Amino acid sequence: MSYSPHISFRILLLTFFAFCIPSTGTSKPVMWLQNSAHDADSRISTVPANLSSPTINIAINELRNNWKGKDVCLIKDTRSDASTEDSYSIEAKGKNGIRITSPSDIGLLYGVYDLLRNPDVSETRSESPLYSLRLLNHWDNLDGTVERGYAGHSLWKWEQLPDSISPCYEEYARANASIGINGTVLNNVNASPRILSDTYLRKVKILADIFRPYGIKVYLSVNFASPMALDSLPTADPLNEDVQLWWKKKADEIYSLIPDFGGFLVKANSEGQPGPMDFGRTHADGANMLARALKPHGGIVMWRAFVYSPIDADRAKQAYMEFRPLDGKFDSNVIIQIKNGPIDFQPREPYSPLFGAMPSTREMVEFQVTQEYLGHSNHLVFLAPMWKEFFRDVNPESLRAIAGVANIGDSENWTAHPFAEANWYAFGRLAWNPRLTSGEIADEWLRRALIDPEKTPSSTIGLLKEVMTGSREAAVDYMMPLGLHHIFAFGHHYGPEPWCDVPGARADWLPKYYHQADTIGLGFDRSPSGSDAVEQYPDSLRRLYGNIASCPEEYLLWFHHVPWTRKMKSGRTLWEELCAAYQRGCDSADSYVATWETCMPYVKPEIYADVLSRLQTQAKDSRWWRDACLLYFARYSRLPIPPSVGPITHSLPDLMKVDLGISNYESPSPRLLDNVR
């Protein structure tokens, strides 16, 4: 082989198998794959076909196109004592070489992406992911809409498959592989039975074939009543032999098309979705029936614990009450998928007490990467600090897998808000290694995706990191500080609506159920004298959260109904502290605009203008939140808003008339909010 004279670049492949080389395609890359650590200009003239595989060919192409530096030696060693197939090590080999070793092709690819992410190989580093299952959950519908999606329509063009294949599919797989994601659930948990029809399974097969070389398995959300919907069975009772046979045959059909199919994700007996309880059976009965159909093929069932049937007056208690008695009754290939908090992806929640409460059952956490409750695609809210907060309280090693509800669509830059891409990136990095810090991840993404680190002052990079790592706390401040939760506008969850009252709606869909404001105070009493939700936590936390004097103030209004005049740690009253928090959030949002304006020389003009517009919207929205909440709660506190807050620019009657007129599948345009500014 010959190379350009100033670059020495060599690939050595030690492998025990022979593969064929697939064709490849290109498309717009995600931002963190556009900026390589080095400008590459090396080339490989030939690669022997008997020393290659589709995955290794991808690794070679990534090095060919993006690496400039020492010789790289890829060694596949199946005799390695690495802990998982995904493991790899990177080490310097002499003065001019780098060696990447793994027991598998995909491990070598992960090693290549690590090298491109961090080209410093002064010390040997070895990597193994904590979780063998690291998945994105797409809430994409077959009609192209995305529930709680704010980046355009679905990436999957079902109407065009299998005949027309978008090049974005491979770029999606490449992006996920570069951050270690190895599974994708293609469709909404509110699943259409049609996804299991022969027509759609053949479309799914095409995606599975594209994703396979990148180490990504496909999974499907399934409707529990599919046998009734697709083949007119009179029941979906999991103990019915005909139903069991139907699912067995369906599993056989799927695996005949997709031999490495991952399995099913199931939302059952929640928000109107059918499930085993419709037939007098338990969640374990339903999950095990599906698991036994998949088990001969190596598939798994991820059974969601997001339920809130009316078995208790406090919705926060219900998943625990429904699932805890079933501990030990689930088959070994069932994993219970639990949202990080006990309500529903709020800006801040204590962790769900179901974690750790089922020691004989496999559990996994479900995060939300898409910003359903955090300003959609208009607000910059970096979510790594939220997820790190969860891992602070829940031992990462107690879990078996991790999933994130995707924020990806067919918008020009994949996630609509350029900074929302950082959440996709952060989820993948934390899914691989939950011990990484928010600052480390923010720094990686900024330097790879947004700015040229060689041309951008370190002070500017530092300011952007501060914006990212502080943005989640700022959003909590201007939306729902001190443990307030779920006081969003009904349906689309974009703006504030603490007064919301929809005739006929369930009480636990409405903000008043959660904030419990009255002339005495504010907050939901979950102490032993209230709903006693604290009883579901371990003893140490039960005592901590259950006592108003010791409860952390970040969760105070989650666990207690607090008098307006109660003194806080700052010396201020609850009312004064609430006002201060809302103003602090507004000040932070304003500062983000000012910080971003200093970045104009270092960011692509189109990205600069896009982000600036969104940050300006975020700043206006923060004042909308502040004014709406403080004016509304002042009706109950009967206390003045301190002069340090404001100026208040809206009136409560005007704010209460606001109707954005958007659905669950849309993101508001800034111009729609002009009437509240």
Second form
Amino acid sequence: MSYSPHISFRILLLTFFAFCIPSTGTSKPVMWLQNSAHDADSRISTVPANLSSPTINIAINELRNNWKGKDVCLIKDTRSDASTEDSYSIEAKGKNGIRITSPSDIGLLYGVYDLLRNPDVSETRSESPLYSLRLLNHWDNLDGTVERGYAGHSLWKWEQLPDSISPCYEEYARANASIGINGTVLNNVNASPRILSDTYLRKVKILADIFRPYGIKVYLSVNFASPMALDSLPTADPLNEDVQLWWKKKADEIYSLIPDFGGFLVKANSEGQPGPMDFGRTHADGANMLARALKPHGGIVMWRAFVYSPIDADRAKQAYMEFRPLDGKFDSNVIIQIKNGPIDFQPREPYSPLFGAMPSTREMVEFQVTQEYLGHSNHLVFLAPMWKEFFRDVNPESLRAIAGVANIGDSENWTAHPFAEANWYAFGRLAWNPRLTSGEIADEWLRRALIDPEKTPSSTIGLLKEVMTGSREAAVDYMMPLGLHHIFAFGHHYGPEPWCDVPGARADWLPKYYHQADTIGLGFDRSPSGSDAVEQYPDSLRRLYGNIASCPEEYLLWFHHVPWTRKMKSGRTLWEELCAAYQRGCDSADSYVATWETCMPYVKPEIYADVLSRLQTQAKDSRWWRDACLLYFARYSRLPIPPSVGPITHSLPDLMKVDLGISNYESPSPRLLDNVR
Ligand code: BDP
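Could you please show the structure of the form predicted together with beta-D-glucopyranuronic acid (BDP), as a counterpart to the form predicted alone just displayed?
Below is the whole assembly, all chains and molecules, this chain first.
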């Protein structure tokens, strides 16, 4: 057998990873890392010098603090046939030992986190992530606000960096590494050019240094007009040589500070952001120009497909129309980052037809972990089922990478709603292995983060798991059942406003554009006799979705304008079905309060009280949604709300006056909601 350096653990001689810069503030671990600590069983031995590295030291530290079991031996085997650097295997070694093997230090660290998650080594397991790029996207602004962030302010304390360092930074890296996330885009896609200034790059460097031992690379969102904003170039035309040189020099500067910098994320020609089309060029011209500046250093460009142009086409068709003609024109270090659905992170959307439509182009998916359209940090909505639904329709193997818009802020528990932490967790776990089921992930998180499995009856765990795995469907029911979409209040996207009208706003920012309610029926006709958006899907789906008789009911009002009295599969009319769905959503939200009350003995009192109050808000909100939508749509259907629904406690004129007065950085507090509803 050839030499494999290893570390044996009875062991511990730790070189602690230390920073010379002072730390500020305190930080407690995410919940899923709090409960794993056991009494340490530390017997001392030595670590082979050639295996010592900051990453290995973290692995050792994690074992020392959190593992009490058989001896663990870490083996770095660079000859292994493991498919990626990040892969590892865990096996029992004799009666008293466990062996973790990987070709890399980070693979060993991932193996340690896996062992802490699942100490059962009765069967050998080998793990390898499906994606080599597993990224969080922070929509954090340099002034500390977070676009669509509902967990406080930004984690990044830009004004304090680089001189003072919050301990949250390392705890953040640890949490991410423990679920396999290996990249982070630090700033909002609506990017300030200042992030590329020398001052900010020095701050970014500090974060990159902290994250590196945890296997996390730093990326930045860039503003396409940065050369104009930062250095007064007269243009940002990607074919202009001075512009190209500017980006090349900027890339050189970044890599001199951060040698393993990941690359750029770009929102161009979308919602007022500058882009190559401002200069008569294409997305490919713009993306390739940046990609060529990064290429010598090994960096990539993630170019977003969230665009909608001024062309007069159904908004659901626009990204496909703009990008598909460019297939094959992007450089090899460009990946097109596409939101899961064709519109915008709605509670339910069919998958974006751009997936699979560019066979000669690298594609990645963007999910939204933060709950912009799903009750912010007030509602319990476990998102794994939504992401699994996407992977049901889009083969995970066809994608190159995965990104999730983060739901993390500086709130004390990281995500504000304790259950929102499960979405961060689920994103990481699915980014590693999209084949995991929602139930498996919910179970894992519950046992690690929320309850002590040894003291909690399995029936209680089962009920909580049911709440989690059913919660997304419940939210769809009480917000936008049967394929309805985008009937949110303008701006903050929290409550219902199907009537919303904002003078001067783009038509496709307004609910009426999407629901198309009239006296005949409800829904957006995207069939061949309507906008023909179905034409962008592969043949079998085009036929399935395009025909009102075969279209799955969950997408019915997405693809069809359906008469109020049309019979549904249940035998009910559309109107009755809509009423039943809203009521079902309310009943589910009520049942979550009741289920949670039975959990009181098994969760920490402060978490119990916090979740209870949020669930009560969610239940009230569900009735607000039901009453607003049904009373409003009844004006068009001219049909009575059946007695099985309700009691309807609000009046439509009152609901139409609701104005939360919040920005897109805030979640409404329960008090505010009580005052306005
Ligand atoms: C929408 C958000 C907006 C983002 C935009 C994007 O409402 O705040 O800037 O997406 O993804 O969902 O660029």
